[in-house]
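Next up: just one chain, as structure tokens, the form predicted on its own.
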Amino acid sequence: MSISGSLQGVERRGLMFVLSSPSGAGKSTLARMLIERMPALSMSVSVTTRRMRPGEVDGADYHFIDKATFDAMVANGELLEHASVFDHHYGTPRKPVETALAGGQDVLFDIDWQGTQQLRETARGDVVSVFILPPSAADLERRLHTRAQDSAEVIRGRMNRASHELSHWAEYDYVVTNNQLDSAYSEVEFILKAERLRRERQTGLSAFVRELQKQLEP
């Protein structure tokens, strides 16, 4: 994919754009907004062993699989990253991501800090990570109750886990506080646009500049 109509021969390698946060801080909402508004960006669809929630679609939200299938994918090296969260297992299939990046397409990840660490180990130069913070603990709890997807016991578990998840904020490239959704989205979008322009992601750029220099020679 050419980064500009004026830069013939310059292509862009895709990147892995990671959003992480404690449950309820808004990363999934921000991810949906990015997919709707940003071109050349697709959502990584993870595999999971947890049950499908009301409104979810197999193959769109997750690939819902059993534990035996999950274990086989891990053993065969078919996952870029995998993690256990609340007694369920999640992982990112390798092949579709690698195909997208090679074609200049970006892939968006809605994963936790464990998955982000693994991505960095396997594809460091391709990974850009953003940690989403809630404005307060009270706001985080309110959002979890507003979702009305989990029992009170599960919400307590998520709140207890949030402190541990927040301890990993410094491992991320960028940190955005989701105090107001539109402002948080603008900041995340700006990060993605800037990272797309990094010199090292633009294949063929050196040849383009050399040709430009030749054209400018007297």
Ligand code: 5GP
Contents of the next structure:
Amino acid sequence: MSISGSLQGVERRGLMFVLSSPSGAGKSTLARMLIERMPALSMSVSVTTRRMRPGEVDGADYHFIDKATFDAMVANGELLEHASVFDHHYGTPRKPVETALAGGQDVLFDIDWQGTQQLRETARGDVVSVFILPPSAADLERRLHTRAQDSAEVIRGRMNRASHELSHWAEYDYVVTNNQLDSAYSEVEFILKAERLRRERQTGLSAFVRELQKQLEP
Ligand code: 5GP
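What about the form predicted together with this ligand, after the form predicted on its own?
Complete assembly follows, chain above in first position.
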């Protein structure tokens, strides 16, 4: 996906910024903060077959769809990646991502390790992935309870899954431990800012530097 846009005057390629973690590690909060604070970044809104939780908004948190619609989207190639998590199906609609990248925007993904692997296979150079670790198992459990959106049984299931999800940490470019929200946020923001400055992403640099040289010559 070779996409260029404009940031601070120099054309650059959009990037796909992926955050993954076991549920309860604070990833959604970090994602929300990034969207609020970082320019030129939009959130990829996934489709899911799971039921809406209290407080969730259809079209903002997810597009809530049924299994038949999901299967049709898979069959029509409308999903950039898709996976089953906790017996439900999740996927990333292709169109909004391609539109955002084409407009020079970066896209933020809150997806699991299976989806991250698929994105890496299709757009390796454009994917920057960050794994968020909880500071401890007790902290993860506390957050799952505080969230209070799921039943005790669902929470137990999520704790069991967490260990499996953690085993994928080494497949990620960066790992951030969410000890303290503000410092974890700063670290994630640093990563995005640094990745935006990678030479190969700043596709307009040669022209810019050529122009600088022209002006500097006598
Ligand atoms: P939840 O049901 O708690 O919102 O999300 C459960 C898990 O599914 C989380 O780890 C989340 O990152 C992952 N997930 C959400 N959307 C997608 C998606 O579109 N693709 C993939 N592969 N995982 C997703």
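Think of the rigid core as the biggest set of C-alphas that the two forms share within 1.5 Å after superposition. Note that this is a predicted model, so its numbers are computed, not measured. Numbering follows the first chain given and starts at 1.
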Report task. Would you tell me if Ala194 moves between these two forms by 2 Å or more at its C-alpha, with the rigid core held superposed? Result -> no
Report task. Quick one: how many Å does the C-alpha of Phe208 shift between these two forms once the rigid core is superposed? Result -> 2.8
